[in-house]
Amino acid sequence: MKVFKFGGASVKDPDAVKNVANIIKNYASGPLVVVISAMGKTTNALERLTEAYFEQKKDNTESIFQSIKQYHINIAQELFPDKHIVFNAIEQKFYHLYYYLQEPPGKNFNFEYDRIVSTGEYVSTIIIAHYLSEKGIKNQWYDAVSLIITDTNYRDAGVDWLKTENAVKTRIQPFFKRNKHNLNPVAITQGFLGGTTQGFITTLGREGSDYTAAILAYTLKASEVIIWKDVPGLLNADPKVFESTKLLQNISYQEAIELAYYGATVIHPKTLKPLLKRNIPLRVKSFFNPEEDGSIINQEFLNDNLQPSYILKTRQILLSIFPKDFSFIAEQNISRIFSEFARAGVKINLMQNSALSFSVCFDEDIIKTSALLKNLEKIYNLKYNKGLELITVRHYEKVNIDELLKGREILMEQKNRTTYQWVVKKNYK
């Protein structure tokens, strides 16, 4: 059994959907679980919809909603004949969302976010499942809410592994047993989504579809996970940001976890751990050139330091925290600061301290940042800069640092045996 994961770029338009069907038909050998993200940039659009809804900007809410709905209908119209049942399924999903948006929002933004943004994955998988059936590929659609059982930490839910394993085995395995004489039965479900034991929708964190694939591979003891991307495989940098990127053909789980932790977007940070536990290899392949080998992540570590890897994170905040009583930044203050970050759900990307200050770099978030600053300023004096960048280089020995940082002002830097990091501000002079 294998697990395939297709991201938004791989299902962004009718031609892409057709390509996915061809990949499933031609490169699946045996039972297959397919995890699918929202189409194209739908999640971004649904995030804007959530913000407009939460702020009660009714005109914006209506226009964004109609744009998202029409985008999916346009794709379906090019894939299916008129009056196909898929149009009723799409209409029903958007009908429920529309009437949800007519009610006033609750006080929990994260709860509303998960309820609204999840629509993208649902509609995407509905379209793909129906299209595969049209092409004669036997498949079964599953609701991820009943497969991935989580806690109630909306927008970044934690997985209940025992309940999830039981749910997956109870629901998906019988399908494969019933179709054991079919060469390639396909189970389809949504990436990014989970559900509480009460049936409320949760999400696993932004770009969480990779994590979904890893969870399902772990619970089903799959032989391999393949993530299909619009790049040849794992690259040592984002080609949209850095020139002359190189393919990392084989790296270890540990190296991939480090890259993910520092912000490499090709793999979700949580994805590797369940695969490592069961030694399930993860392959990253191009959906443009599916016949190519791509990259593989496994136990092999001899190639980890052959190429430097570059990671750029934007929309960073550098916050410096000073005790109002001029007490030292020692265990008591550090413990209190970390508690506030944990309470706000903010992940620290880089930190540094002196005797009287503690500086941290983290991602800016429309909701979490203001809550964090509000709580911290009750106890501490604060100074911060917004709109910064965090540059990370793994295996930096052969890197031209001066060229890399050209046109940027360094506000903070940190270096260890394998990793060099800078918090920088662009110099527009």
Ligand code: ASP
Contents of the next structure:
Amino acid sequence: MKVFKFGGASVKDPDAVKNVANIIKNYASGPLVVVISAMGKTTNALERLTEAYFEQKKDNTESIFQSIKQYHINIAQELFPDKHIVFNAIEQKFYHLYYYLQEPPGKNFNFEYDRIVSTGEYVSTIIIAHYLSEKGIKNQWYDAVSLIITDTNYRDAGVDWLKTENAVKTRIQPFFKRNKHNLNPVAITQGFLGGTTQGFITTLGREGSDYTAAILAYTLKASEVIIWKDVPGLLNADPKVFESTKLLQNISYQEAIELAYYGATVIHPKTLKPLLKRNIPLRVKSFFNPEEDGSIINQEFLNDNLQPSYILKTRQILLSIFPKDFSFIAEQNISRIFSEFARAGVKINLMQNSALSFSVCFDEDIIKTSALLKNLEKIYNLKYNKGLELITVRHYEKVNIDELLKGREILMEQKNRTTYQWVVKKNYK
Ligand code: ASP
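Hand over the structure of the form predicted together with the ligand; the form predicted alone is what we had up.
Entire complex below, previous chain first.
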């Protein structure tokens, strides 16, 4: 049994959907679980819709709603003959959303968000399940609300692993058993969504569909997960930022977790641990060139240092904290500082201390940063720079560092056996 995950870019238009059906037809070998995201940039549009609804901007709500609906109908019109039952199913989903939006919103924004934003994944899986049937691919559509059981932390829900394992097994396994003489039965469901024990919709955090694929693979003890992307596989740097990038053919789970931790946006960070636990390999492959191998993440770590990896984080703040009473920066001050960061919900990206100061680099955030600075100011003297970059290089041995940092002033640096990091200021001339 394998799990395939298709993200928004892989289902963004009619041709993309056709390509997905071809990949499922040609590359499934045995029972397959297919996890699908919302089409194209639908989640961003639904986020705008939620905000307009919450602020009760009626015209905005109406026009965003109509454009999302039309986008999906246009895709379906290219894929299905007139009067196909899929049009009823799409209409019904949007009808429910429409009537939901007519009522005034409740107080809990995150609850409303999950209810509204989930429409993207629902409609995309409805369209794709019908399209697979049209193409003769035996499939069963599942509602993720009754598969992925979560707590009530709307918008960033935590998974109840025992309940989820139970729900997935009792729902999906019988379908595969019933269809064991069918070559490739497909169970299809929404990425990113879950449900509380009471059946309310939750979401797992933006880009959470990778995580859904990992949860399902874990509970069904899959032999492999494949994430289909618009890049050839895992790259050693973001191609939008760095000029020449290389494919990482094989890295270990640990290396992938480190890369995600340092800010590489390759894979949703929560994805890897469940796979590591059951030793399920994760492949990243191109949906443009499905016959190519792509990258594989597994237990093998011997190839981890074949290529350096580069990660750039922008909008960084470097803050230096000085005790007002000239006390040394030791355990007491450090624990105080950490508790202020924890209270403000600010994650530290890099830190360094000297006798009289403690320096910390973190992401700028309009709300969290000012609350943090206000609280720290009461006890410490502060100095900070904004608009900085944090550059991280894994396996830096053969990297030309002077070249990499050209035109940048180093404000702080740190190095260990595998990782070199710099907080830098770009010199604009
Ligand atoms: N559609 C969701 C998002 O755009 C989840 C996902 O694509 O992984 O964040």
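Residue numbers count along the first chain shown, from 1. Only a predicted model underlies this, so the values are computations on that prediction, with no experimental measurement involved. Between two forms, the rigid core is defined as the largest C-alpha subset superposing within 1.5 Å.
In a rigid-core overlay of the protein, residue 307 has its C-alpha displaced by at least 2 Å between the two forms. Here residue 276 does not count as shifted, since its C-alpha moves by less than 2 Å between the two forms after the core is aligned.
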